[in-house]
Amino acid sequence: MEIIKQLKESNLTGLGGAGFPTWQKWQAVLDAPEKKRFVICNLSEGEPGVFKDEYIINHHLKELILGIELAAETISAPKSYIYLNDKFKKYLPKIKRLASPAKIEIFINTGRYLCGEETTLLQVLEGKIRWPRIRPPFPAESGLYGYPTLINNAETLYRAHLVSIGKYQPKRFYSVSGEKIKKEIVEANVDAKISEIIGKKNLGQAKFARIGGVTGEFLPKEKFDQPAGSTGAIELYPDRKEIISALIESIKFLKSESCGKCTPCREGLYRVAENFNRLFDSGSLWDRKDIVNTIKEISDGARESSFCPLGKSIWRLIESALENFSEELLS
């Protein structure tokens, strides 16, 4: 189909964090033998430092709805869903004015962090327990109620619409925030450097940043010449902020969001949080080295054996902190 070709030529990838080629996802659903299909627009956005969905609702809602309709037409899906975080329910009348109830059903839920994972989102939509499913099969083959399902986040569907009308440019939205930093959405090239996105004023105030959301990377200012990528989230921290405090905040959030299905994630996050608190209180260099080694072993284990991306991704936070701030963590 023409839109699949256009998506392929545009190099548009998923803008929720995974970065999977959009055309391949659409094509996989289109190729599924089962003819009953669904489209889901994920507007759950349940993690700190990521807030572009609300911006899209306020500034590009019409184009988003057209993107959902385009996806449904492409894969011949008679029904689409918008999974709406309940913090956005104030926009429900606005969405309903543009979204045909015969074609698009709006499902409101708490939008917890884990619903960013596709199979967990499907579980919640089906009224089941909030935890991930075994893959394969993937949603493109067996998704909502067992039927092929295309799941994209809001920005991906918005950009897909731009591709279809010949107005797409390789840009994306970045969520920029931090302590005493003005919270804002910046539209810039998909490969824009962190320093270009945040601007000189914010660059001068920052000691380090967390990019890619709550399971992203901690980077010192010296590495702000690399692309932000992933979820497009950039959280800036000032000179007075200690890396260990930022780490503890991240791990506490992830621990509270773990579904508890698998031991490596459930127990691993608990033990990592416990050891970071020990590290925070420890005055002995040798003890601190032992604690850091224990944290690394636990996170490596979770990376290798957790059921879903939440547990698997905690190593990224920890590895980046150890690589870039080991002296501060051990002092």
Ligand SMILES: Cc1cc2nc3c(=O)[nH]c(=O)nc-3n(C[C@H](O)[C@H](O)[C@H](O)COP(=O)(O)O)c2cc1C
Given for the second form:
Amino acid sequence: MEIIKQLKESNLTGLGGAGFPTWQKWQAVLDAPEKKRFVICNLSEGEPGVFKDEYIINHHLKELILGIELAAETISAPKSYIYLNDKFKKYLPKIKRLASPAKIEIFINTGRYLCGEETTLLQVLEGKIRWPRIRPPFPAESGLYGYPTLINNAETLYRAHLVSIGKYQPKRFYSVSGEKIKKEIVEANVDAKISEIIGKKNLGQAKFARIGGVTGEFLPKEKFDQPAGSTGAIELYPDRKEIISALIESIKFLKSESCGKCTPCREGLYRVAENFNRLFDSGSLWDRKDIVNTIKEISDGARESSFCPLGKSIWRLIESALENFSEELLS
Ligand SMILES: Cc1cc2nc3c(=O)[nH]c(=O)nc-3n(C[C@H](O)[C@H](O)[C@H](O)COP(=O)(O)O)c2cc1C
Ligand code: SF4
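The form predicted in complex with this ligand is what I want next, because the block you gave corresponds to the form predicted on its own; please supply it.
Next comes the full complex, and the chain you just saw is listed first.
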């Protein structure tokens, strides 16, 4: 099929975080034996520091709808869904003006972070408990109500449309924000360096950044020559910010978003929070090195044994802080 070939040649990969080749996902749904199929546009955008999909609603909605229609046509899906974070309810009239109700149904979710994870998304759409499903089977094989389902991030579908009309360039939107920094969306190459994306002024004021949201990494300014990738989120922290408080804020958020289905993530986060509090407490009786080693052990165990991608990926954030800021954390 022509569009699959074009997607393959474009090297477009999913822009929702996992970076899976888009053509391969579309092909997998096409190859599924079951002929009833669905397309879901993931407009959950609950990741802290990510606001690029909202930018697409505001600036490229027409192209996004065309991207959804293109995906539906390609996999012969009579019905598609826009899975919309309830913080975007204000855009409903605008979306409804462009999306034909016969083809595209808008489903409003509760806006929690985990709702954006593709199997949790399916559970919520089916009216079931808000927690993830085991994979495999992957949604491309058994998704909504057990039928093959193509789930793509809004930006991926927008860019797939650009591919189909020959206007695609290997670029993506980056969400740049931070303490005392004006939020902005920057469009730059998919492999652009963090320093290029944020510009000289922001670079001058920053001490470190959280890249890719809560499932990403903490990087010191010296490593801003790396690409931002993943969700395209760059959150900058100024000179006076201590890494420990940025870590505690992230863990607080994750603790409130963990669904509690599995022990390693639920209890691991609790234990890690407890240990970071000990590090934060300058009068603590605990040896700081012991605390850091305990945090590492908990993180390694939970990464291996958590049930879903949330619990498997959040430990990188902690690990990156321990790797890059050990001196500050231990002093
Ligand atoms: C905790 C968690 C939250 C996620 N939230 C979103 C989200 O808000 N939007 C999104 O497009 N993908 C999100 N994802 C990724 C989706 O599971 C899925 O990989 C993505 O929608 C696939 O689209 P893509 O291939 O176009 O990237 C999340 C994943 C996890 C683990
Ligand atoms: S890893 Fe965390 S979010 Fe995922 S199922 Fe387990 S408790 Fe829930």
